[in-house]
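What follows is one chain in structure tokens, specifically the form predicted on its own.
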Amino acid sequence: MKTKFKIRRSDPLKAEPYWQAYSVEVKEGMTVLDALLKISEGDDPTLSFRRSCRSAICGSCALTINGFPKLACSTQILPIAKETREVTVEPLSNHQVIKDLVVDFTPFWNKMEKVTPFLLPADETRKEWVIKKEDEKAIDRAQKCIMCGSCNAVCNSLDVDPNFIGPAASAKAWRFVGDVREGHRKKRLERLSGEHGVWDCVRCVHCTEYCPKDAAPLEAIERLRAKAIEEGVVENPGAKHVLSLVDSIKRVGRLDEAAMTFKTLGFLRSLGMIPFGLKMEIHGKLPHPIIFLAIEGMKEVKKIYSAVEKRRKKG
């Protein structure tokens, strides 16, 4: 079966990227990486791309295939070709292109280094640890990451802020923060809760949706946030926002948005939001605090909070 491949090419010597089409004879079981190898070995030896293990383990061949990040070595061509009649291949988004399908992973590795990707044990003289099944399960998914960069490629926060720590490094961070043997947990969480840290995640869920190994980076970010609050690392807008939300529900049974702004940003920073508030008022979007905010059935809400508090104390 002849299949059209449209590949996004990029040459440092040329001003603009361009599309180049190739026709490839596709057989059952053939992958996108097989097609790229066939093109480079027969039709166009100038085509540049990365690959290594061909077993979906190394993560080297992650590319944008028909608009979504995938591992070229494990992506079958025929199911795609039968549906769309052509296969488009582009470099990963949110990464600087070096040439054709090869992107610069330097920022990716720099973010990995920032989270200190190794264990810092509490007691280095301790010879053995008893790791419970639930302890291992807590970090199991984060350990599946093969650092292919697919999650970073679809991260909306990274698209807006290149300095955001990103889902891949966050998953790696949870691997050690969540380890019962870790001795510098709070210090790690303080760094991760700072500017460009885990609280900047907008929870678009793309990182988990397109992870080829089910590492669930968003789950890792949520666990890091929860652990930070548990450890008392709350002097940042993200944690303050969550705590004010919890307090609002506990107090009145719904979001008291006016109060949340002040509790999240503080009085002085809230003053800077006045122009934005005026625009909201013009469009009828400004929440107005009223005297009796509490919803009906507040007794039930308080019972839920009480039950959660009791469970927390029991451990």
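So that the term is clear: the rigid core is the largest set of C-alpha atoms that superpose within 1.5 Å between two forms. Residue numbers count along the first chain shown, from 1. A quick note: this is a predicted structure, and the numbers were derived from the prediction, not measured. Compared with the form predicted together with its partner chain:
- For A21, a C-alpha deviation below 2 angstroms is recorded between the two forms after rigid-core alignment.
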Second form
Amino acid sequence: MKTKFKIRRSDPLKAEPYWQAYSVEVKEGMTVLDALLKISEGDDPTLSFRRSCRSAICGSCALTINGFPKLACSTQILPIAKETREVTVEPLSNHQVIKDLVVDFTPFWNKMEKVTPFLLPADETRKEWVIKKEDEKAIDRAQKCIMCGSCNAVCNSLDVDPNFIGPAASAKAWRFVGDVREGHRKKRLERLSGEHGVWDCVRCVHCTEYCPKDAAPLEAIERLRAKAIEEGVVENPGAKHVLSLVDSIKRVGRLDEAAMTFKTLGFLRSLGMIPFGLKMEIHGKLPHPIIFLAIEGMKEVKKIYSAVEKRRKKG
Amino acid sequence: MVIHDVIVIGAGLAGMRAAVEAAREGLNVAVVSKVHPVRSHSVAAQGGINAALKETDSWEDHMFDTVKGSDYLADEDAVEVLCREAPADIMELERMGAVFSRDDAGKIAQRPFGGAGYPRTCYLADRTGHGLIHVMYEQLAKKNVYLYDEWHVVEIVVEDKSVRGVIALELLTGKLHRLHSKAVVIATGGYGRLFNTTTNALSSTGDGMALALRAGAPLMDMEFVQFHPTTLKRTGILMTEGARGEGGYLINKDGERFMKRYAPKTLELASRDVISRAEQREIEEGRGVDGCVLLDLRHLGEEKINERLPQIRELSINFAGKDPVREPVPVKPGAHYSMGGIWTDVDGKTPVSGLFAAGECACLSVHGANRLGGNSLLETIVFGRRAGSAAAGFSFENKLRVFPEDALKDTARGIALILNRAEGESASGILKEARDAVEGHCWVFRTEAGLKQGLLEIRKLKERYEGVCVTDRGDGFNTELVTALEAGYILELSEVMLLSALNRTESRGSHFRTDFPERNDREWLKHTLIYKKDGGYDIRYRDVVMTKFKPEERKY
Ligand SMILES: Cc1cc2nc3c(=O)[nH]c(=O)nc-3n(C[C@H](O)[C@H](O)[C@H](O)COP(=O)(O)OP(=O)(O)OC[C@H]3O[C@@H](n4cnc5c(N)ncnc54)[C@H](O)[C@@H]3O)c2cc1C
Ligand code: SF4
Ligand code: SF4
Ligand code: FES
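Alongside the form predicted on its own that was just displayed, please also present the structure of the form predicted together with its partner chain.
Below is the entire complex, every chain and molecule, led by the chain shown above.
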């Protein structure tokens, strides 16, 4: 089947990016990467794009395909072409373009470096670690990351604040914080809780939705936040906000904004409240900041709290 | 000019392991890689990495399996180092932060693997390479190794038989740079991309071997390439051995389980070379389906497939458009592993002073005529470490020697020639023909006539390559230029491989000559060594090092 490919191209020497169309004979089983290779090996060798493994494991080929980030090498053409008649291919968004489909990954790698991306073992001399399967499971998802950049490309917070640590580096950070061998958990959490850190995520879920490897960066962020509170890393606006939220609801069944602001901005929380914020964060149950006056359901609220508390005690 | 103590070319597992080791000694170390480290081919390794960890296992057994698997072409001194040092290296990987799948007691789990008499393969689910490459990249950051990422090395600079550094093309700008050093470690991976059908990454073009050959180092045993029997039709993507291990059938167009005619006892679980040859015969004798045979998993049922072979199902659907739950998947043999490479000793040393090599690009040889699954990741770690340490030692003992004045000019001229040629042939066109020639004549079955024909074709293509030209004249990210350079390496290595295969008049491991179907220990217990000489090649031989085991028939 002849399929039209519209490719967003940029030449460093030309001021404006432009669209170029190619017609590619597509056979069953062909991926977008196959089509790009076909174009560059025939019609137009000047087309630049990254590729290596062509089996969805090296992270080279994430592109915006028909509007969404995808790995070119694991995206079958026929199913999309049948639906939309043509396939558009653009570089990843939220990234600076170098040429054609090649974007600058420097900021991506720099963010990785910011999270001290290596294990700092609690015990350097230990010959062998005994690690329970469930401990390994805690970091398994985050570990599947192939550093393709898809998540950062669709991250709303990153779009607004380029300095935000972003989903990919957060997943990497959790991979260490959640590792039973790690020896500097708290220090890591303190840094991650700082400016441009994990509390800046607005939980739009895009990262997890578009991750091609099911690494679930948002889950990592939630785990990091929970762990931070658990470890008492609360001297930062993000954690304080969550804790005062929990407190406010417990007291009046709704958000008491005035008090919350006060607390968020500078009131050392008693450690007793920490587990609540933590549990709610883990389960994604922190309510949206909508103001209700009614607090008739206070009884129910109390019940929820004691239920959560019970579950926490059970572990 | 930039100066480093040690420069490592390649950021796969071997290269990074070497760099980390050299940096550990406090040296100024740089890694130059044409793709970002985590994009290196090592990331794709699935099955695992071998080591005799258990008390009921031993490095001697591991050594025996390896030597036997190699069809007795491996050098036993090198295999001994590999197997003896494996356990400590695995434990070190774990201390670095590697995550391995665990057994119920929380210890590193080990699975059985083809050709091994004991379950000694450590793994992380079906993404062992991915896990390890990220760990090694982490260590690179920890050790502050300087990284030139997306820099393509185009020349290893040697004068008076001693290495002076490298010249590399910075992809981003198109600029050529001189990197001056005392020692250079080559870790550029295999040459799977000499073939059309290969499980290897698009970047496995054998660059380092071609550059080493040009720099005066010999290549060894280049005729030995392992063919994997189950790779996807168009792409060569690997369907792991697990698919057959779980009970998958191989059938021909008549629905017959043809392995019963080739290996009545082991059927689909026969060794890789045996199955590859059986498949090829079926295809050549007209019992294939569109150039393939079929991997049939339907009888396993959806549940078992989902539980045990999720990756296989995903890959089949995404890359072949076939759901193995409902239909058989077309597969065929594909070039999988390069046993041959740059000749080194057990410390990665080549005959060129200051030049080292490790990983798939090197040949010690620990794999001989046939590599065992799980031994090549191990090789990258053990010999990457040793090469890194030896390169560091060399740097301590030696002074920096001058970088020849003209080196950069000469290289620049060569590249400018390609870039400025007004008209000519495209590299992809030449490459396509070269791969057809290699796949046509140096595949699973080889004959004298075929190999000669292949050589003829490659030599013609080499001439045509002199007129190669690019349409992309831009500086930034000129991937067409990179393809043109890679085509040069591929042509060179194709010729060397064909020559080596032509001269080896026996069948051993992966190298099968229909005109000499038997292994010939009397004449051929030796390695092929190829040197570059006056525009041609000089072929020499070297006896296999045997210390412990006597060659016997390789039967499983
Ligand atoms: C699909 C698949 C599965 C496998 N599974 C297993 C397994 O389960 N167990 C096992 O033991 N082995 C396995 N192998 C084999 C194993 O993965 C490889 O042998 C090993 O990873 C090679 O590592 P390396 O470091 O030598 O080279 P590579 O990982 O190939 O790295 C080569 C490096 O060199 C760089 N490079 C190349 N040319 C240049 C140049 N001109 N300039 C600069 N840089 C350059 C590249 O950028 C790259 O960084 C598998 C192989 C395949 C194909
Ligand atoms: S959930 Fe958070 S990190 Fe993920 S994309 Fe949205 S804002 Fe970014
Ligand atoms: S988390 Fe997922 S989307 Fe983000 S870089 Fe890793 S693999 Fe890509
Ligand atoms: S080419 Fe490696 S992920 Fe697509």
